[in-house]
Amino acid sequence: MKKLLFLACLSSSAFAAEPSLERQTELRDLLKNDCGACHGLTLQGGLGLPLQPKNLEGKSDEFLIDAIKNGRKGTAMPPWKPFLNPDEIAWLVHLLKNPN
(Lines of atoms letter the chains of each structure in order from A and count residues from 1; the text may use other names and numbers.)
(Lines give C-alpha, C1' and ligand atoms only; values in the text may rest on other atoms or scores of the structure.)
Protein backbone atom coordinates (compact mmCIF):
# COMPACT_ATOMS: atom_id res chain seq x y z
CA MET A 1 0.00 0.00 0.00
CA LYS A 2 2.83 2.42 0.86
CA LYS A 3 4.41 1.69 -2.51
CA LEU A 4 1.18 2.59 -4.33
CA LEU A 5 0.87 5.82 -2.36
CA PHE A 6 4.48 6.71 -3.19
CA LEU A 7 3.90 6.07 -6.89
CA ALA A 8 0.73 8.15 -6.86
CA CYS A 9 2.66 11.11 -5.44
CA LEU A 10 5.19 11.16 -8.26
CA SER A 11 4.57 13.65 -11.04
CA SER A 12 3.36 12.33 -14.37
CA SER A 13 6.55 13.53 -16.08
CA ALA A 14 8.53 11.11 -13.90
CA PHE A 15 6.94 8.29 -15.89
CA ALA A 16 7.84 9.74 -19.29
CA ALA A 17 9.75 7.38 -21.52
CA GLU A 18 13.28 8.59 -22.04
CA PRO A 19 14.13 9.27 -25.69
CA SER A 20 16.86 7.23 -27.35
CA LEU A 21 20.39 8.62 -27.12
CA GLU A 22 20.18 9.66 -30.77
CA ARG A 23 16.91 11.50 -30.17
CA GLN A 24 18.33 13.11 -27.01
CA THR A 25 21.12 14.58 -29.17
CA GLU A 26 18.53 15.87 -31.65
CA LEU A 27 16.47 17.39 -28.82
CA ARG A 28 19.52 19.09 -27.31
CA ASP A 29 20.31 20.56 -30.74
CA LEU A 30 16.71 21.72 -31.08
CA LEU A 31 16.88 23.34 -27.64
CA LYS A 32 20.12 25.16 -28.47
CA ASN A 33 19.27 26.22 -32.00
CA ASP A 34 15.50 26.47 -32.34
CA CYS A 35 14.61 27.46 -28.78
CA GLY A 36 17.84 29.44 -28.51
CA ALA A 37 16.84 31.54 -31.52
CA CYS A 38 14.31 33.31 -29.27
CA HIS A 39 15.40 32.43 -25.74
CA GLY A 40 19.10 33.14 -26.41
CA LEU A 41 21.75 30.60 -27.35
CA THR A 42 22.60 30.21 -23.68
CA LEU A 43 18.89 30.31 -22.77
CA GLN A 44 19.45 33.47 -20.73
CA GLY A 45 16.72 35.32 -22.58
CA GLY A 46 16.22 37.31 -25.73
CA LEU A 47 12.94 37.73 -27.55
CA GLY A 48 11.70 34.93 -25.29
CA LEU A 49 12.08 34.70 -21.53
CA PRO A 50 15.19 33.13 -19.96
CA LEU A 51 15.00 29.36 -19.51
CA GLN A 52 17.69 28.88 -16.88
CA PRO A 53 16.75 26.65 -13.90
CA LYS A 54 16.61 29.68 -11.56
CA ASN A 55 14.09 31.32 -13.92
CA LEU A 56 11.92 28.21 -13.98
CA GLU A 57 11.67 27.87 -10.19
CA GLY A 58 8.05 27.94 -9.13
CA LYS A 59 6.81 26.91 -12.56
CA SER A 60 5.24 23.47 -12.56
CA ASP A 61 6.23 20.81 -15.06
CA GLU A 62 2.63 20.82 -16.28
CA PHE A 63 2.76 24.58 -17.00
CA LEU A 64 6.03 24.27 -18.93
CA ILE A 65 4.84 21.18 -20.82
CA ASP A 66 1.69 23.03 -21.85
CA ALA A 67 3.69 26.09 -22.96
CA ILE A 68 5.93 23.95 -25.17
CA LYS A 69 3.11 21.76 -26.46
CA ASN A 70 0.57 24.49 -27.23
CA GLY A 71 2.67 27.65 -27.44
CA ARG A 72 1.74 30.88 -25.68
CA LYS A 73 -1.03 32.99 -27.16
CA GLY A 74 -0.09 36.61 -27.68
CA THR A 75 3.63 35.80 -27.81
CA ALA A 76 6.09 34.52 -30.41
CA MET A 77 6.10 31.08 -28.70
CA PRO A 78 4.77 28.57 -31.24
CA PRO A 79 3.18 25.20 -30.44
CA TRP A 80 5.70 22.36 -30.74
CA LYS A 81 3.16 19.50 -30.59
CA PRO A 82 3.45 18.87 -34.35
CA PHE A 83 7.17 18.12 -33.89
CA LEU A 84 7.53 16.66 -30.40
CA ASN A 85 5.68 13.88 -28.64
CA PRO A 86 4.59 14.23 -24.98
CA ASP A 87 7.53 12.17 -23.67
CA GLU A 88 10.02 14.34 -25.56
CA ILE A 89 8.42 17.51 -24.20
CA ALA A 90 8.54 16.15 -20.64
CA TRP A 91 12.19 15.17 -21.18
CA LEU A 92 13.02 18.71 -22.35
CA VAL A 93 11.30 20.22 -19.30
CA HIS A 94 13.34 17.95 -17.04
CA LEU A 95 16.52 18.93 -18.92
CA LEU A 96 15.73 22.63 -18.59
CA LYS A 97 15.19 22.31 -14.85
CA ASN A 98 18.14 19.93 -14.34
CA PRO A 99 20.80 20.72 -16.97
CA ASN A 100 23.62 18.77 -15.28
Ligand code: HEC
Contents of the next structure:
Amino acid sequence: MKKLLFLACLSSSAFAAEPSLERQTELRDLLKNDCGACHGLTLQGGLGLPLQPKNLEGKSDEFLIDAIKNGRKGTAMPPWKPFLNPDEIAWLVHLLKNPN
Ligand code: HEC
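Could you present the same protein in the form predicted in complex with ligand HEC, rather than the form predicted on its own shown above?
Everything in the complex follows now, all chains and molecules, and the chain you saw is the first one.
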Protein backbone atom coordinates (compact mmCIF):
# COMPACT_ATOMS: atom_id res chain seq x y z
CA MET A 1 0.00 0.00 0.00
CA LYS A 2 2.76 2.38 0.96
CA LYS A 3 4.53 1.53 -2.28
CA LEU A 4 1.39 2.21 -4.30
CA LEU A 5 1.05 5.58 -2.69
CA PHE A 6 4.65 6.34 -3.48
CA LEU A 7 4.15 5.39 -7.12
CA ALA A 8 1.00 7.48 -7.34
CA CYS A 9 2.95 10.34 -5.88
CA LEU A 10 5.77 9.86 -8.35
CA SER A 11 3.55 9.78 -11.38
CA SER A 12 1.93 13.05 -10.43
CA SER A 13 5.23 14.82 -9.93
CA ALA A 14 7.13 16.88 -12.38
CA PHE A 15 9.93 14.62 -13.57
CA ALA A 16 10.62 14.95 -17.24
CA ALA A 17 11.63 11.30 -17.29
CA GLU A 18 11.58 9.01 -14.33
CA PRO A 19 14.61 6.69 -14.14
CA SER A 20 13.93 3.10 -15.19
CA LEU A 21 13.14 0.63 -12.42
CA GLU A 22 16.58 -0.89 -12.86
CA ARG A 23 18.21 2.51 -12.52
CA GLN A 24 16.05 3.28 -9.48
CA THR A 25 17.54 0.21 -7.78
CA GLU A 26 21.03 1.42 -8.62
CA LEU A 27 20.20 4.87 -7.27
CA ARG A 28 18.90 3.39 -4.01
CA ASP A 29 22.16 1.44 -3.68
CA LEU A 30 24.16 4.56 -4.42
CA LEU A 31 22.23 6.45 -1.75
CA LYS A 32 22.90 3.76 0.84
CA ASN A 33 26.52 3.01 -0.01
CA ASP A 34 28.05 6.14 -1.50
CA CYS A 35 25.94 8.90 0.01
CA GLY A 36 25.61 6.83 3.19
CA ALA A 37 29.41 6.82 3.58
CA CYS A 38 29.19 10.47 4.59
CA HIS A 39 25.53 10.96 5.47
CA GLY A 40 25.22 7.75 7.50
CA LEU A 41 23.72 4.42 6.48
CA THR A 42 20.26 5.54 7.57
CA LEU A 43 21.05 9.11 6.47
CA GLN A 44 21.01 10.21 10.09
CA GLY A 45 24.10 12.32 9.42
CA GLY A 46 27.80 11.81 9.97
CA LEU A 47 30.45 13.76 8.15
CA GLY A 48 27.57 14.99 5.97
CA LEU A 49 24.35 16.57 7.21
CA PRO A 50 21.43 14.32 8.15
CA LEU A 51 19.15 13.79 5.16
CA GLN A 52 16.05 12.33 6.77
CA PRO A 53 12.70 13.88 5.80
CA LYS A 54 12.48 15.86 9.05
CA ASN A 55 15.85 17.45 8.27
CA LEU A 56 14.77 18.45 4.78
CA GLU A 57 11.48 20.04 5.75
CA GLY A 58 11.35 23.58 4.47
CA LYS A 59 14.31 23.11 2.12
CA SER A 60 13.29 23.50 -1.51
CA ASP A 61 13.92 20.84 -4.14
CA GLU A 62 16.02 23.35 -6.08
CA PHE A 63 18.25 23.98 -3.08
CA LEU A 64 18.84 20.27 -2.47
CA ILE A 65 19.22 19.46 -6.18
CA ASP A 66 21.86 22.15 -6.43
CA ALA A 67 23.79 20.67 -3.48
CA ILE A 68 23.82 17.22 -5.11
CA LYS A 69 24.50 18.47 -8.62
CA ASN A 70 27.28 20.91 -7.83
CA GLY A 71 28.43 19.82 -4.40
CA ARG A 72 29.14 22.39 -1.69
CA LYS A 73 32.39 24.21 -2.22
CA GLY A 74 34.63 24.24 0.82
CA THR A 75 32.97 21.12 2.27
CA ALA A 76 33.36 17.38 1.70
CA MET A 77 30.15 17.28 -0.40
CA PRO A 78 31.29 16.40 -3.93
CA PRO A 79 29.48 17.33 -7.15
CA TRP A 80 27.51 14.38 -8.58
CA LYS A 81 26.70 15.81 -11.96
CA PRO A 82 29.36 13.68 -13.71
CA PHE A 83 27.50 10.56 -12.53
CA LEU A 84 23.83 11.49 -12.26
CA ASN A 85 21.59 13.19 -14.80
CA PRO A 86 19.12 15.93 -13.71
CA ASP A 87 16.14 13.54 -13.66
CA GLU A 88 18.07 11.12 -11.45
CA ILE A 89 19.03 13.89 -9.04
CA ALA A 90 15.42 15.15 -8.88
CA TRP A 91 14.28 11.58 -8.25
CA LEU A 92 16.81 11.18 -5.42
CA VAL A 93 15.61 14.38 -3.76
CA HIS A 94 12.04 13.13 -4.04
CA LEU A 95 13.13 9.82 -2.50
CA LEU A 96 14.91 11.57 0.37
CA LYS A 97 11.78 13.56 1.16
CA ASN A 98 9.46 10.56 0.66
CA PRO A 99 11.33 7.37 1.59
CA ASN A 100 9.37 4.14 1.46
C1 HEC B 1 32.55 12.71 0.92
C2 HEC B 1 31.37 12.93 1.74
C3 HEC B 1 30.01 13.06 1.08
C4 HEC B 1 29.42 12.24 0.15
C5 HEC B 1 29.99 10.96 -0.47
C6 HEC B 1 28.11 12.79 -0.10
N7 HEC B 1 27.91 13.91 0.65
FE8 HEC B 1 26.23 15.08 0.64
N9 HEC B 1 27.13 16.40 1.91
C10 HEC B 1 28.37 16.20 2.52
C11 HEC B 1 28.64 17.33 3.40
C12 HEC B 1 29.88 17.52 4.26
C13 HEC B 1 27.50 18.17 3.32
C14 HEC B 1 27.25 19.49 4.07
C15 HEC B 1 27.72 20.63 3.23
C16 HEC B 1 27.46 21.95 3.94
O17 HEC B 1 27.93 22.11 5.06
O18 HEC B 1 26.78 22.79 3.33
C19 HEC B 1 26.59 17.57 2.37
C20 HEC B 1 25.37 18.12 1.99
C21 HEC B 1 24.42 17.49 1.23
C22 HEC B 1 23.10 17.99 0.92
C23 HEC B 1 22.54 19.34 1.37
C24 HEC B 1 21.77 19.11 2.65
C25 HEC B 1 21.24 20.38 3.24
O26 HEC B 1 20.37 20.25 4.12
O27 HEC B 1 21.66 21.48 2.87
C28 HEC B 1 22.45 17.04 0.20
C29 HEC B 1 21.02 17.11 -0.32
C30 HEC B 1 23.37 15.96 0.01
N31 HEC B 1 24.56 16.25 0.65
C32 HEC B 1 23.08 14.81 -0.68
C33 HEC B 1 24.00 13.83 -1.00
C34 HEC B 1 23.72 12.73 -1.87
C35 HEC B 1 22.38 12.44 -2.53
C36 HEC B 1 24.89 12.03 -1.98
C37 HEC B 1 25.14 10.80 -2.83
C38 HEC B 1 24.79 10.91 -4.24
C39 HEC B 1 25.88 12.68 -1.13
N40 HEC B 1 25.31 13.78 -0.56
C41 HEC B 1 27.18 12.24 -0.96
C42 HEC B 1 29.23 15.15 2.30
C43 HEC B 1 29.05 14.12 1.39
